[in-house]
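The data below hold one chain only, encoded as structure tokens and taken in the form predicted on its own.
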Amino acid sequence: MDSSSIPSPEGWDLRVLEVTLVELLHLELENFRNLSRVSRSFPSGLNLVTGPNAQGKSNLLEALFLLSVGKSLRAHREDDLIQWGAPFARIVGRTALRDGEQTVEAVLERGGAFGIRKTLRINGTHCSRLSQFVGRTPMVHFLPSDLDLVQGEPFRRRRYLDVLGAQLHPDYLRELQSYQKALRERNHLLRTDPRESLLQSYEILLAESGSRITLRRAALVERLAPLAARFHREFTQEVENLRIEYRPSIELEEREANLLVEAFLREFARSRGQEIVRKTTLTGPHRDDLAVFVNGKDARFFGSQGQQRTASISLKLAEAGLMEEEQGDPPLLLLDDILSELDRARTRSLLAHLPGSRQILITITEEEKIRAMFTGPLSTHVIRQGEILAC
């Protein structure tokens, strides 16, 4: 069943985002953590980024991808993102699309109400929201950390998710934000004043949201499934089959947007009261997960390490396979010190299933690893102490 197959929620556009990036052509930073100022164009195929650890590999990266989601995944305060001592780091791109030429920019400033200042911009029209910048850029950012996508916890799983449905669908981002703050709102009644009326009050935006989001995550399971299948069997051979299964915190026995909030709102009632003793929401989105079977058995509890971090590589594979079919064009391919985590073997199959038309940018300490395994067009930038020097 393919996504098509999922009712739209009412008034709410289910499009995926029209501008799809071809290649990343110009890169400009300054003051972004430890670069002081880069300046860089990336070539078609694969591109190495190398040099010793703690120069700015991975920052580089962080950067690229904060032009595709408007926000680090690595940083906690985004404060810590602007180099010590300076006021400001920018972020500029310019991209390759089917139809010319894009600009994204991303500026930070110290100081505001919040500490950060945020500028999001796009040919150099401010983007007032968040959804407005989210997704025009691309981008899938693969990190150490996402070998433990399967076994870790379930928020990284939500996440994984949330990434990619604000990428491919412009609605998305902002149902999602309404969601967390009515969230954060009922949360807060819950530990303070839980009337039943003003509890009741929340519940109807957390349904409404609640419902759409769940559609949205079940319709992208639905696609992924078959790819993230696809790349595991090839991994291993034909060996293992993998499975992914949508775990939604109510049944989803309705596909019908209407159906559904009835069944938060039902489930909010018969659960407020344990809400009320716990102090927190129990149901909705924000408790789902994303359950991953290799042959028949929950990898999570009952895969070996070496399936777990192959079927999390699986689950990033079909991220960026699903971008490519939704979109028309590949997104580009982050792998940041992934290669360092993994055996020769998986290496080289991860490699063989890195097509050269792609876009890739790969950090890494030791470039005679992947060239002595790559066959395609290849590039190599070198950092060294914040700076890319020339080669």
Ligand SMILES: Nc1ncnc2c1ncn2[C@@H]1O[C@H](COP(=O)(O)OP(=O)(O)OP(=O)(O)O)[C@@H](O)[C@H]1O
Contents of the next structure:
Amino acid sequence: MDSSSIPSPEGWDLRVLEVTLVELLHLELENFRNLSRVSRSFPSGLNLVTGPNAQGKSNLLEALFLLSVGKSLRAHREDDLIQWGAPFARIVGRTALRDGEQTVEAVLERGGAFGIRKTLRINGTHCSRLSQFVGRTPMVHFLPSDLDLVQGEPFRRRRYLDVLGAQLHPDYLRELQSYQKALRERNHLLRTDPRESLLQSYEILLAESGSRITLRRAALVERLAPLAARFHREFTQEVENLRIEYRPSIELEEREANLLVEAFLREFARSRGQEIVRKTTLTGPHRDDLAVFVNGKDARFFGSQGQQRTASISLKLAEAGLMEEEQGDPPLLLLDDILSELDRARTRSLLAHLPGSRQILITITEEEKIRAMFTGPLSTHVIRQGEILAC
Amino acid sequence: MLHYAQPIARLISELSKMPTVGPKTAQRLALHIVKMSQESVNQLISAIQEVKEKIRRCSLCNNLADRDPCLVCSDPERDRSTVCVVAEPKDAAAIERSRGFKGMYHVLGGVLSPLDGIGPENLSISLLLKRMEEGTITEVILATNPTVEGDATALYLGKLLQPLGPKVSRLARGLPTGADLDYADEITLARSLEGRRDL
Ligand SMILES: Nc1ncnc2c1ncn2[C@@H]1O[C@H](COP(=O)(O)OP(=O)(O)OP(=O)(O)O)[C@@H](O)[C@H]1O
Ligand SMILES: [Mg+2]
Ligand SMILES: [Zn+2]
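Since the structure above is the form predicted on its own, I would like to see how the form predicted in complex with the named molecule looks, so please show that one next.
In what comes next, the whole complex appears, and the chain from above leads the way.
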């Protein structure tokens, strides 16, 4: 990875990471949640992770996704990931690339100033920054809570864009991290020491960084939109039309970074007084949203629950579709419990559209439901009390 | 450190107060000191004492020095019209090592970091403004690290200094984002000093 390519206000480093996952070969876990010890190979195609409730199915997918973005989207605190009473958790994945293999490793240890220490390695080399790790093992994780992607609060849709953006471009993650740092600093000043000269220094940083994030998100949504529309039409047997629109915190008339920086600065100057009263920054990517329309109506407010959930699935499939378009290989799909929410017709239709992905892990309590509908190659991993049964 | 004799436990506890020294390293250092010759121990003690007795802040540039003004500030060969503003003494040392710079320094003694309670008052900014008033300085290079804190500090100083007339520039970003100046190799540093851009 080239760490010297600093995004300039004029442009973004649009190079896509070249090393992409082709397939997960083997996974080893130690003390990850209730999975004390797992060593398991995963063939291509559809992998069913089955077993009764509370056995460790979701935990297995969570561990895998941590190898992709270095974080869990499910845990409230990172030390929750370590098995109760154990000093550390370890996840090691071996993946096949187009030329050769790659080992990805994450170790979480209790202790240190933040209560937890995390070490990420690729092929044994320590990644001191998250942006050196993220995106090397592309995956899309579909959590049960993602069914509320369309209906839920805007932060969920921002996170959806961010997880995708970060996996595609390491610069995006670096930019988000500095943006969030500068935002925390400015909000702290608004609460404690709102001197204009100080606030302004952070406004310049936020405007520069914010305009790059805004343009990147706009580009992402532009690419996602046709994919989401196509998946959704197929998925609903041509009954529904899906349209998505980026809703940035600031008017996006100008697509040029410099002009956008100016626009952010004007907005800060205009609303600074109000921000001092409200003690928080009111403009910037942290206030963005993504609008989702089904048959022309804003689905967040007018969609039925079924429509909202189906649209959410289409968005996640579009995420996988865009990663495949950009990187040339389909990402590993981790689908946690999504089938339990769908009726037979939509389940059948979803299964029919999945095989674009070379490898899929699906958790399900009753595997018969899928076996009856799916004719392709299929392997089963039965989990009982934190162990994968040999079979 | 209940399992050590009291004097060793005390040394371990003192050493572990040092930055980057955890309990394990402190233990290893302490046990090493126990094994050292009396002479080496005396040298270590006197080195620590000498630093405490002799090192002070230069009254012109705020760098750490054993004389006042410091070596750089009292060197007649140096270019007094250009000042390179850095956060810490280690950053000035890194630039000196690169040998690409013949001007003067100003050491802020930190960077803005509101969340840690560090504001402009905690940095040596008024001393810098006093130096500007003398009128010999025509160019200021802001060489803080390219982190959020370093950038915010440079932007803040830039706004403060520009009305006073000097050319103000920022170290070119030849450095990897988030990198520390003292980690940058000397070639990168020399190059980024040449490639500085106007603010
Ligand atoms: N840090 C931890 N240490 C040990 N066990 C944990 C830890 N965190 C969670 N667990 C346990 O892991 C168990 C399995 O959780 P998981 O979410 O993987 O179940 P599941 O198989 O997906 O079940 P369901 O079908 O209900 O979704 C839970 O019962 C939980 O108590
Ligand atoms: Mg589950
Ligand atoms: Zn001096």
